[in-house]
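Next up is one chain by itself, shown in structure tokens, the form predicted alone.
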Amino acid sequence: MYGFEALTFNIHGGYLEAIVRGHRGGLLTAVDYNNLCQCETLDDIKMHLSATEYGPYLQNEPSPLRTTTIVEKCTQKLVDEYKHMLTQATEPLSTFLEYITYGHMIDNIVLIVTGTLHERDVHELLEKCHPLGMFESIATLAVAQNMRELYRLVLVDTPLAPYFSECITSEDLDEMNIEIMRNTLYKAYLEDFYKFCKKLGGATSEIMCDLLSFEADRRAVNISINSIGTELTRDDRRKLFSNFGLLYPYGHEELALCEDFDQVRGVMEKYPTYNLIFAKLSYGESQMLDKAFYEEEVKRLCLAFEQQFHYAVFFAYVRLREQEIRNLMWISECVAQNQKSRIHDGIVYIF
């Protein structure tokens, strides 16, 4: 049905495309982030940003400001956006925008299940959560000692409760099995997101499939340099590995043979896409790898709105705010800090 969009798209589709657009002019640009790097204080932060949309969340903040404040703030706007879109969306939009908010359900599961390992105070690490990952039963996850009892008492409610037929084992929660729990569960949203994308059809599949690619990709470079040196064997490392994308799947069995990081390196220069990526990078400089992935990423995004008629613009929109606040989030821990010198370091630039 690709290219007759256009003839029914607008039908159940067509205001909430313009509302996201609409959202996306109000994305702070090159002009705003210069202007929040000379900043002296974070309150001089919360007076460039009342001229921004971020204006009317921070407006009622008392002095003196913390990071952690404005984060918040600038992600309950994210949060109301995108609570919206959500009670205006119909079918297949709507479950499509539930998609969206998978991830962050996975890394509440994580950090609530990872505190309570830690002897953390429940109600403390709800606080931490991402708003848009909540779900009823999530404060009930402290009762969990291994993976069967986390699946049987709160998840199978849940919509991750799928994905947890490939990580439901009688393995205690220990830091080794949350981790790998959260990369299988991972995996497994990442390829029903990707289904589920291929068979909407259209332009929103050829977007979709091409983000989610990319989104697999970089998740198999993480794990890669993230096990060199653990007791995860070859075997274990693939099977995290996501069955799509561009790696997929030769350059999935060369990952999982690389034994450190310059292995990792020479694996993906052999994909033109990528080798662009690393060629931003010294050899041994791991470091600045996510900030490389997140320019890359952040190119691809825009250029979701470069077309109509198709739902990777509520995809992109979403992270592209997610984006701008970890840029806040940098600019303030470096003005809260005294380290301006570092505040160019960690900002991705959106246009």
The other form holds:
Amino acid sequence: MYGFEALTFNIHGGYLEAIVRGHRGGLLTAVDYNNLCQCETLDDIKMHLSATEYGPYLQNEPSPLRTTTIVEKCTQKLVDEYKHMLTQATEPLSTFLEYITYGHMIDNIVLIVTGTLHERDVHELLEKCHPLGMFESIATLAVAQNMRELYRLVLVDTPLAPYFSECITSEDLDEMNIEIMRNTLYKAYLEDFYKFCKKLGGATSEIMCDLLSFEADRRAVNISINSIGTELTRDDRRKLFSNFGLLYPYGHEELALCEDFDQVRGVMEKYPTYNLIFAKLSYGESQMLDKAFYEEEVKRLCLAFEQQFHYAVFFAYVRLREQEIRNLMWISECVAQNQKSRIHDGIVYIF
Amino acid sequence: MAIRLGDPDVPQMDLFRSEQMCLVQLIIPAESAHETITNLGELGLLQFKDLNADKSPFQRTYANQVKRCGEMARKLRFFKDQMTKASISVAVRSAAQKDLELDELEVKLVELETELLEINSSSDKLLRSYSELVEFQLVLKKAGVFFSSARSTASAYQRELEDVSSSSRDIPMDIPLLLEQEMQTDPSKQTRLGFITGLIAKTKVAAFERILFRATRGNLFFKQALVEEPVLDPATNEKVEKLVFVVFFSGERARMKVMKICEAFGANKYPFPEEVGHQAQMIDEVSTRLAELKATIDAGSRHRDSMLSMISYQIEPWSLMVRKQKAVYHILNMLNIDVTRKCLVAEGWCPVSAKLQIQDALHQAAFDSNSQVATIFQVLHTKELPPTYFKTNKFTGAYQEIVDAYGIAKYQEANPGVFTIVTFPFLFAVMFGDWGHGICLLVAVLWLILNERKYGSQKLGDIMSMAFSGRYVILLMAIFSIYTGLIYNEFFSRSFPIFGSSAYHCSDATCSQSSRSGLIKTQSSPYWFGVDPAWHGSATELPFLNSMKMKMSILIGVAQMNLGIVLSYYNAKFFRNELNVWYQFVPQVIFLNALFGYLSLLIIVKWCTGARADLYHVMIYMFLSPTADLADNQLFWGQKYLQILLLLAALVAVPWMLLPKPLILRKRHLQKLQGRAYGILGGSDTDSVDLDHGNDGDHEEFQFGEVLVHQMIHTIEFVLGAVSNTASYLRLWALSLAHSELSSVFYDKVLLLALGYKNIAVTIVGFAVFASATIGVLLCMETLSAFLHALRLHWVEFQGKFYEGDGYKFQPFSFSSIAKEED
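With the form predicted alone already on screen, would you show the form predicted together with its partner chain?
Every component of the complex follows; first up is the chain already shown.
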């Protein structure tokens, strides 16, 4: 259902689309990665990155570098770009951009709550949070003792509040609860985002729904694999799957029943798109699954740039940049720990 | 040897052809490499080629040195940052200081940085405790106010209560009951009422209060007072607007929660003593400690300032040196390294005329570095196209920029920049003809030129720097527009009989009939320079000026286009391209001049003879019915036959342009294919090394279809262009008309109207409007628009005739360009 979005899109979205496409041009290419892989020290990485768009962010760092500094500065660049776009955006793009960060907010909340559970220092935890998912009262999370308090004290002010309706219990927080909370929140978030994109219509809805379905399916598979051998019941597991995506609803029923990895594989191989991913893995191998999913995701995200006049490019850009930062982190870690032989295992090439 | 083209007997004009370049190879002994490159950088006449393009930056030989320079540059940036923080400006180098070696400088920078960092960290600590104490003092003061005011209201209430209870028994029943209730509840359920005092940033206070309220379920009392001035935050060392708050709550659990929330919000808590006496004592204590700390901090910052001001004297030469060194290492990274022979091989372009200078620099470098072997300097043969290098000065540079903005000239191609120096300001002036405005422009640009040194050294805004860099263009533009303004006889749209009296006079003394019946010519000779002032304001002013300016535009246009075609002849001659002379230049000249050259001729004849022929009619019927009788429109004998001849010539010129060139190229190609087995052995120069540089031009595929289509496009473009370009030159007339009309509107409708009221206030307002309209619209916007139109006429109509513009610029490695750029 294409409207006449091409006619009017540029009135509000044209400038930002141009910006985001410009940013996309700054993503590191396979040549860059090849050069980075040959680096001997972190200073070499800095030197190479200073010839890219990361240059201004790294140039004032004193010489003994650490991996965290590189990652922090690179993330800072993403955050600056995101903030710039957000301030320039008008409705509904600004809401769309805000939706992108909710995932990080959920992760941050979980990080802080688990951290306080293990009695870590709040400020130390705050430093580990993703800057895209920060909100004003995030540090107060440490005060809460159970879900109800968590909601009533802090989260009621955040955009995540509506997602909490399903997981307000008075139970004390423990690892399991938190993990369930994370997944319930994520499910509600994805469903909400999906609904929002559907409402936007046009190419945005078409591409975003596809990307979000993939995300939902990936989460469903990960939940199934991670919950094998835990006390999570089948019904509970079923409840954590988002109610859309390629696997919904029949695949979910089957995934809920899976008892080991090969059963999950059996379920997934019925779906042609996922068959390709699983075909790359040998039997019984689940470690490489993440990378395979990342690669598939990157492929889909890159395709989002092939169409014009839609918002999915913003989502795709932020995701690709995050993938790039993950790559840089992997490369820097490998270089720092002298594990250069494994360097190619972790990189997901973007272009 | 350079690629030598063209006739040796034609004298070289400096700007007309770019400098002759040659590719040279330097074999530099490793020990003198650095010195050599430095000397060449000082000289700035050699453009190095990157011989290691396939290597990534950190794989190159001198990557470490580049990294070291980067690190030093970072330290220098850090110093600069510190200096701006301490508001110490960069001092100009006072006296000649001894130059440090790079290694010494590096050591020195490390020392300075560690010292500075130490000072900073200690002063940070001190500053932190200082600002904590300041905050504490604020809390003591503000919270003290809360407590004392609360105490006074409480005691007042107490007194009232006592009054009420003691004095009367006839009060309503509920008050004692309530009192009783209070009495009962208070002692039994009383928990310890705790409080926390502290400071919080103003922006966070709303959320803070909300969270506190929720966390304690509303069982709290929150009081806040704004601190008037922004306070230094101890954690971040920034000035923040803050509030002093007091939170009262009950119970230990609530205390824990409140503490945690305070921590989460970055609110600094300070203990507040409850007794009044204790408070006063603490205030005293805090202020004495503050005074002590202040003295220590001042001493520390004095020390730091003195160190920074010492650095400030040297930071400029240091950072320049680091930049130079970094550039030198970048160049060294571009060289090929021969490990076994311990030497570096460099390749690069240099002007042929600079060979001696370069060799001198090389000898000097070898001498300075005590190298046993001198650098070997040799010229290479290559088929690569050399870079384009024009020696410009500050006057010609701006004009060359105008040409370069369109495209860098091909190596040794005829440079339109030479002609642009005159034609550009002239075409501008044709559109901007008003000597009043011209004088204004001249005054403004003379100001720029006289203060050249001052403006050149400082940073200017976008528009200002554009005007400044084009100051010599504007100078000529202004002078030329004074000249054309005199010809048009316009001074802020007025005309004056400066060059003698007018040739026309009114028929009667009152001049009442002049606008209807015209004027009578009284002098036999015309007004001797420019337009007769009598035309101004007459009913026929516009038709006269339009006719004159239109014809003049066509004359100028045809002349400039012919110049363009003639330049294409010089190019063809220079590059020994006979085909272009005979099958491009000649038919083009014929075509253009048969049509528009003829029109120009008619215009001139008409001007000279004063005939009443209709030139439109002549031109149109020259095509429609060339054999028809010209009747009234005949200007000279034999015109009809001439027209037929010209028409035929123009018709012949089109296929002449189109067909022969591709056919001849094809024939040559076929001949070459037949004779490929035999080659001509060229004589080899003994003193030069012949290197094969990749692709030879001969291997190119010849595709007849492509060549033909290309030639067809070229021909069609020229034929259509001849018409449309001539029409395009009419913009000269249009803009000139627009300019004079606008200025007369401003003069008549604003200035004269205002003067008509004979009221001093109206006159002032009217003059202000007139002046701002003249400056804003005529002097700024009109200048810009005339500039742009002149630019277009040069780029499209003039340069389109001959200019290839596909060369690349010569960018020598030079320290002077490094010194200019700011990091």
